[in-house]
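In the block that follows, a single chain appears as structure tokens, in the form predicted on its own.
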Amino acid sequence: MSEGPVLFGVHVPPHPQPLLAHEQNEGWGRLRAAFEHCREQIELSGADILLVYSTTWPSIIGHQIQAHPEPEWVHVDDDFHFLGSMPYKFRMDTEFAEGYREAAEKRGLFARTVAYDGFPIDTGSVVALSLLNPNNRIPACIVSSNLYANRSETIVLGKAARDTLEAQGKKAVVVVVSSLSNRMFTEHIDPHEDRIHSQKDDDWNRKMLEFFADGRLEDISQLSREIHGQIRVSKVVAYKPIWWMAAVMGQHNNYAGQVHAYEALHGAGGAVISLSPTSHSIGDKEFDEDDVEFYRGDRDVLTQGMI
């Protein structure tokens, strides 16, 4: 296990099929089995908290952190409402949520906690926590994905999470809820006919999975703009969660990666992946993207006075 505050990280898809309809498609069933395998790892890890970054919880102004001690509701997914309802009741670490907000503000970010009855938990968080922590054995914290945050802001948000773990002496399993490619079919399809939307999406997904399997988290973070430009995925569901994950876990390639499952989810690429810190590294490239400790607003990249 890691000597740092993060025991290991898990990357899971946000779509509800593995939770609500895993028996309708063999691939969905394999994703469900992969979720359950990671659940067993989490239960044995001794983690104090599950730290969740979900791309299906978008925020506009700043960053929101779930701080209600026991959020409870019945959720229905916007796209796949016909699959049924998802009742939930979760256990949140309110101390961590408040500490995370304070740490984010100290690093120059605008952040706030959310703690009122009936606040809708997003699909990705509901799916992840329902399958990875079904009995609420471990308290969780969920942070939103700001639609307009750039790389610097997202890196700083991740570092603030690590600050909070270290300050409170807590061990975490980091959970990123995100698709790989995210082009989905626009019409209903038979579950048995599900497939990745295009060959190009599948090719790039598999290239990313090679990097994950080699534990090359920082390489993915550095190269993610190019990768996701090729598969035309919005940054909120693609490279942004990788930036955050690398900042929380450690910006290097010293990981043992394992791809537990990779399947189509109504055309999107869904994968369950785990990354465990290790003492060795794959690759020793010179990274081009900058590293940021404090967020000071968007940089003016246009020279003043130019016509």
Given for the second form:
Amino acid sequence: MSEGPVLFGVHVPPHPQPLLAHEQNEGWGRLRAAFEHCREQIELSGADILLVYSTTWPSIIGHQIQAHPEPEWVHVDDDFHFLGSMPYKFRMDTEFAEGYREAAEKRGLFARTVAYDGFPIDTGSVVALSLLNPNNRIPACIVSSNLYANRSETIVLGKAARDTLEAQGKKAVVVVVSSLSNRMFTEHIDPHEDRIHSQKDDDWNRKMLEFFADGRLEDISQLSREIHGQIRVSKVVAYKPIWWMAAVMGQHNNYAGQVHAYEALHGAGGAVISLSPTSHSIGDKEFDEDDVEFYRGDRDVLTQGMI
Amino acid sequence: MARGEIVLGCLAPHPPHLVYADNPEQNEPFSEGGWETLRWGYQRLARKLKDIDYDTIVIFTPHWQTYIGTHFLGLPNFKSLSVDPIFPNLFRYHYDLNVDVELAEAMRDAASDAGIITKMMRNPDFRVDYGTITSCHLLNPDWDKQIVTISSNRNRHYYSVEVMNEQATALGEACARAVELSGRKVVMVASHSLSHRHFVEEAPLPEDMSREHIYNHSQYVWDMKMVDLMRAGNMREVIDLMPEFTEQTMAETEGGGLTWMMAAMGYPDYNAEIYGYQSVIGTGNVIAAWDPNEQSREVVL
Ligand SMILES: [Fe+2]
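Now show the form predicted together with the partner chain, given that the preceding structure was the form predicted on its own.
First the chain shown before, then all remaining chains and molecules of the complex.
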């Protein structure tokens, strides 16, 4: 059942192994199969748009939204260049991109579209769109992950996406591209020897997967800071994608969750998960992280403390 | 074969704004200028480089970020379009550059011998990062020298700034050994800003200099502390302060470039040549050079 503009959401890992090297490791092959399962679900869904938030597309100047109608390039990953090249040609929903920018601005965010030949679309987006939407059956939109943004900004960014879907009357499948635990091995490994980097990362990943399987999206969103502290290396300030996902899909626990695969990707935790809206709520947690509708910028806490 | 040597070390920040402001034919966007303090400084340093006899520019870049060891460009030529993922409105640059693969491999071997995880990058579709392109363009607009590009391992993210400092030091020492054995005359380049907090909004006209200033005063004070130490020829102290400086100012030194270069050059105790300091979208940038040759070393600013 789905009354809202989001048909369902998927959470997929950004690493290129499922696209380029799925035959080298059984786990990578299972991730590939899970991607393919989600691709079929997307094809059957009747979605008007695939809406992607990628943790491997960082931005600094506000929030960037891909608006080139047909971005085309041959992408190569910074670390995994030896696995091969990723040629791509995607189809973007430029009307949605423009609408998303306007909706983000209305909610107080700095946002801009980017539409340049040769713009470097990130590894995570290339992997997700190549595997989930191989023939560009459904137009897509990709939004960046601002380096400095924290919770309020990210939640408002998610709500602006939902505003745009509602305003344009479009049904979306939401795609979040992110690892669970994101610590990789710092040396090159034989693909057959891949495993989750540590027992602790594996324990936390499995706890997250329990929540996902129970459809407890808002509970995971509320636990985001704890998850970041426990199993995310300090590349950025927070585990943001789950805030964005909850804000777009609806900040509650009324979902049917399915974990299609969970495997190691050079030590990181990679899972393919789907969440569909339902009428049943699971989970009984109540947290104190406030909701937010508009972004009002930094609160200048430091300046206010000065004499 | 004569012993190779490092003939100059340059701290060469790479905001794409500087290339944009220069309007070279390789870059697609058009600007009305901006950031002259840095651009004129770069022009002066580029003139100095014209008078120096060298074979190869070896550049350590924070915009080729690797988590699995340190990587080196490993093909003789790369030609493509570089579009900055953060500032695509400013930087869409058509590059055509040649790599000193022999030296890159020698550095890789020396680093491996020192226990550092390494990888040669031999995928012809690989796009060279915009840090390399910007710094190399500004130092040598004629592109008539071969380069070696070294990725920055993000051990700061995985461990700490202290670990970054240790590993960049080991890499710098290994690269210096490789240079010596290679017989090459090399210019080393650490490509990065100092303090690195950006504004998250951009002026409608990015080169509107009435909008440009450092992000906050604390960043400025830290930057000046570092520049004063450079002027005084106290590079050992700069590297010792690196963890605190990097954390306090979110400095782009986190990639390890300056540490790597100073370790390779043996922590110069002579004055750095300072070519200019200016903010770019709030970040602090100094152009500096270390000239081991007393005869040609200058007090520039
Ligand atoms: Fe940079």
